[in-house]
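Single chain ahead, by itself, as structure tokens, in the form predicted on its own.
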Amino acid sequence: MDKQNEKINSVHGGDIYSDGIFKGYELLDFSSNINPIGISNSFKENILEGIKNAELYPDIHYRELKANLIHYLNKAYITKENIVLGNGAAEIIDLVISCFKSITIAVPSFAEYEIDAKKWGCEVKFSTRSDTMELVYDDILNKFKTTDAVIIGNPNNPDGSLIDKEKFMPIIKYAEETGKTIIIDEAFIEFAYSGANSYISELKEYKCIFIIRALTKFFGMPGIRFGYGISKDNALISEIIRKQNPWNINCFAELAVKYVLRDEGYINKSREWIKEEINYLPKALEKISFIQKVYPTNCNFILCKLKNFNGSRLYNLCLEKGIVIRKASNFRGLDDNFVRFAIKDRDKNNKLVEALKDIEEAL
């Protein structure tokens, strides 16, 4: 492995190809947050029609997909002049960022919020949660009174919280005050429910929030590679666009968004799932005794801190049980007693908790 994909390897988890498909077996991957349902079957039965548009270039200024993403946010004051569209969240992440000289970031979180940071010249500050994976919002407010902006995870990577919208209210109003901005990822907000704690609301009032979220999670199409922000700022709409390459989201990215989002029994078969485990794993993984906090979370996935035992260990160990597993200690402010795990189906949830009871029993 050269040295390039082993720093992509080290920011985002448990590799897939190195460990397992290279080595000519398949792993049971609990590394990566993908809706364990898969992808909707409304996109398999039009894939022809994707195939068919692979012919064409698609349209530059991508009205008729701006329109089915307005349809799917439902939201009046949304236009297509709000929407910036990415290749992945990934791209506008990184975008985003570049159009700042300074930047406020609650951690841990994502690792490329950073990377990308850093990548662009950005004067990077830390605000750090507390041992409960709170943000602490008055810490917030101090680093962002001397940053352009702040990013935060709404539901958060890798814990799982979400923002205390009351607590949270005096730093967007300090924002719409200096001009500032705040940037909301919600590349998991699906998972949290109805949704109701996403900040698509607050745009009709807040000029200084930029949302950003893709079909990669909650719609399980990573491969896919779509993304997208929505904003009432329209200048730095418009800055991130004129940093774009034309023609950056492919016809079957396209056909996705106009399938997909209108999937009401994929969205519900989905959110029924994700009751269901939410409750499950994390008391399934409060009983190993080698785990000695289980993270409350809102979304697919469990913040983990071990008891006389390390991450690299336990990683090794599941791995060879076919398992790979998340260790967190990349994440700024996590060391190596942190793991993560996706939250899967009944059936591979089990698995993973077996394993882990023989790991326990073996100690």
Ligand SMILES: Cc1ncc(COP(=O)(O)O)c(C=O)c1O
Second form
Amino acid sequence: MDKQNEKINSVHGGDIYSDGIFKGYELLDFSSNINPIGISNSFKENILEGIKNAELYPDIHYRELKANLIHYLNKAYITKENIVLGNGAAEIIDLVISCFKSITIAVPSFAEYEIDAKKWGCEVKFSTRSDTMELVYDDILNKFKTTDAVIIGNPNNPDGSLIDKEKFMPIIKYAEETGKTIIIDEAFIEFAYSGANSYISELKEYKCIFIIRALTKFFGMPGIRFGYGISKDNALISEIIRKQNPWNINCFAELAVKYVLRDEGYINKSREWIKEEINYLPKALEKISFIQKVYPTNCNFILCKLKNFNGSRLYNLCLEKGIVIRKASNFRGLDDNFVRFAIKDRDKNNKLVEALKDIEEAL
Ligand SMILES: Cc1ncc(COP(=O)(O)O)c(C=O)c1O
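Okay, that one was the form predicted on its own. Can I see the form predicted together with this ligand too?
First the chain shown before, then all remaining chains and molecules of the complex.
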């Protein structure tokens, strides 16, 4: 494997291409966190419109797309000037980080924050969560005092926890007073089904907040590659746009934004599914004797700490049963005692639980 592929494999989920697809068999993928309902019918039914649009360059200002996003976000204070569009949330994460000389990263978290910061020569400070995966708010504030920005997942990957809004407020106030930036990655926010969990409402009052979102996870479209950043800091939005290539969003992503964000049937069905399964799978995992701790989650994945067992061994045993799980040892702050499971539909969740029970019995 060349160095580039080694790097990609070492920081992201299970490699379903190497372990399954390229070998010609299907795997149950519990390593990536995508809505199992799949792509909405509203997208599929209108796919011909996308094919027709593929004959044209998209609108370079993406005016209709931004209007559709504003309609979805449903906040009168959000305008087109407050939005930057990306080829997945990953592009926005990369470019927003490139705008700062130093950053505090709350870890464990999505590996790209650190990779991007280092790539841009941005000095990094880490604020490690407690054993219960809670943010250490005082520590974040202290580290933020010597850096330009802070980035936190809400909900956070890999544990699914949300920011405690009350405890976080002094950090927001500090950023607002000093002109610093708080980047909040809400790539999974739609799974945390109460709108109050998002920082969208705080954008009205606080220019220091920059939110990242995507169609990738909740709308089940990782292949479409669509994400966006929202902030009242128009200078920061413009700085990112200046760094982008023109026409970075293709016509199928435009089509997706137009149809799936208005698809209430899909949204409601997805919310009902996550509500059911978030109450089911963690409880089933708690009954497995080699799982020491199931961290409470607010979205579609579950971090677990293993007891007298390591994640690499569990990964291999699950793979033998056709299931890919996420080893979590490569998240900064975690080790090989941790694994992460995606939440799927009931049938697949049961297959995972059965496989874990079989492994337990064979111990
Ligand atoms: C927290 C978080 N943010 C962003 C991303 C990247 O999303 P996208 O595929 O839209 O680039 C991921 C992908 O796993 C993620 O876990």
